[in-house]
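Take a look at this single chain in structure tokens; it is the form predicted on its own.
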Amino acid sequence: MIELKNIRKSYKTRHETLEVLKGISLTVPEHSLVMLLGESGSGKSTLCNLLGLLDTATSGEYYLNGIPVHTLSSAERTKLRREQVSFVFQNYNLIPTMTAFENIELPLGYRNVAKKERLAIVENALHSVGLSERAGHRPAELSGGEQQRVAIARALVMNPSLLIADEPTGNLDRTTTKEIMKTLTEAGRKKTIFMVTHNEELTSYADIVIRLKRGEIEL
């Protein structure tokens, strides 16, 4: 579950102080697909980076699954981010030079995962996104969707409690989309997603749709 009380977000400039968050508060539910919309400026990238544990509020109160985030030192952050949290951005980020199998393989390797169950975690992960005979193609031999079902399968290998994407279906067309869509929302089944989206279509496939303006939640 997560848990929001109030959070407000300020950056400092030379001349003045620039709130982006003012005063959000919500609660979702574990396994829930939330999309997150709203115009250039709104303060989506802004919340995002505050529930992937990437940035700090200027007050109020996170909780993710009871943890009280906002008590937490930056070594504590970091700590809780590596161990619930994954991304999915819009260009996929993957390393050119490794296969398929070796890009998800990857992060596994950082968490001191045996190599006999990298193996078998990887192949899992390939099967749930449809690419077991795509494994040994790197990035370039890759289409647009099928580089992005690696980067999905490469984020949930970690078993995240929190998946973040952001526009993940950006760069897609609208049959590439909707393959990614169904990826997500079954992976929504065990997680919970943060998604953001420009892409009205896309909210049919939500539990949850939040719009922010001027960094406020638009009621």
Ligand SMILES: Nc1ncnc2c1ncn2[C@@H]1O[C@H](COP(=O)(O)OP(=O)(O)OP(=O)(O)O)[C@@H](O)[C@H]1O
Contents of the next structure:
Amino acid sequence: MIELKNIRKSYKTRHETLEVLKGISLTVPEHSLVMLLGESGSGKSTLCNLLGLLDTATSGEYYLNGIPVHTLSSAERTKLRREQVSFVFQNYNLIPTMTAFENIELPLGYRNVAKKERLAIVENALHSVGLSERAGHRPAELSGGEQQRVAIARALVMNPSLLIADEPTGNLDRTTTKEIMKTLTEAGRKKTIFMVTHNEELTSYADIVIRLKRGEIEL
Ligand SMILES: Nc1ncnc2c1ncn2[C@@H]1O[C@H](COP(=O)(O)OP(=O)(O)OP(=O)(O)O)[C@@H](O)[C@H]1O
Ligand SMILES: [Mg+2]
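Starting from the form predicted on its own above, please write out the structure of the form predicted together with this ligand.
All chains and molecules follow, beginning with the one already shown.
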């Protein structure tokens, strides 16, 4: 479960303090698919970075599965992030010199998963995103949608309790978007997913829809 209580985030620039999140409170039960909508600059990515433990709030409380994140040291936060959170970014962030297989395998290596076990996990992940036949392709040899599916598979093999996807279907066509939503909703039965989108149609997949407007939740 995720609980935010009056989360504020401001950025100090040279001349002013910019309030980007102005008191966000929300409760999200485990295994929810949450969609985050709102116009450009409303604070969606900022909120994702806080939820994903990449950044800290200026004030307010954040409980992730009962852990008071707002009281943790930076090292403790990093540890928690590595254990519980995975990200899918709009620009995929795949390693260009590695094949699809190797990109998905990479995080498992960091976790000291044995080679034989890694093989089985990666093959299963490739299958689940429909890319078994593209295992040996490098990112440049994959379409945009295929690259995004590799990025999702890489995030899922970590088996995070929380998956943050900031516009994962941003540049994709309807068919590919549908495939990706299918992968995410299937995965979502076992984890909480926060997904940013500009696409109103996708809200039909969501358990919870959050609309941000200038740093506040629109009711
Ligand atoms: N590091 C930073 N320093 C100063 N201002 C920032 C910083 N990061 C973001 N902002 C400002 O915070 C506001 C919210 O940014 P954010 O990236 O969260 O928006 P968004 O809702 O994700 O928009 P988009 O749909 O365009 O991705 C913007 O006005 C942005 O200029
Ligand atoms: Mg953004």
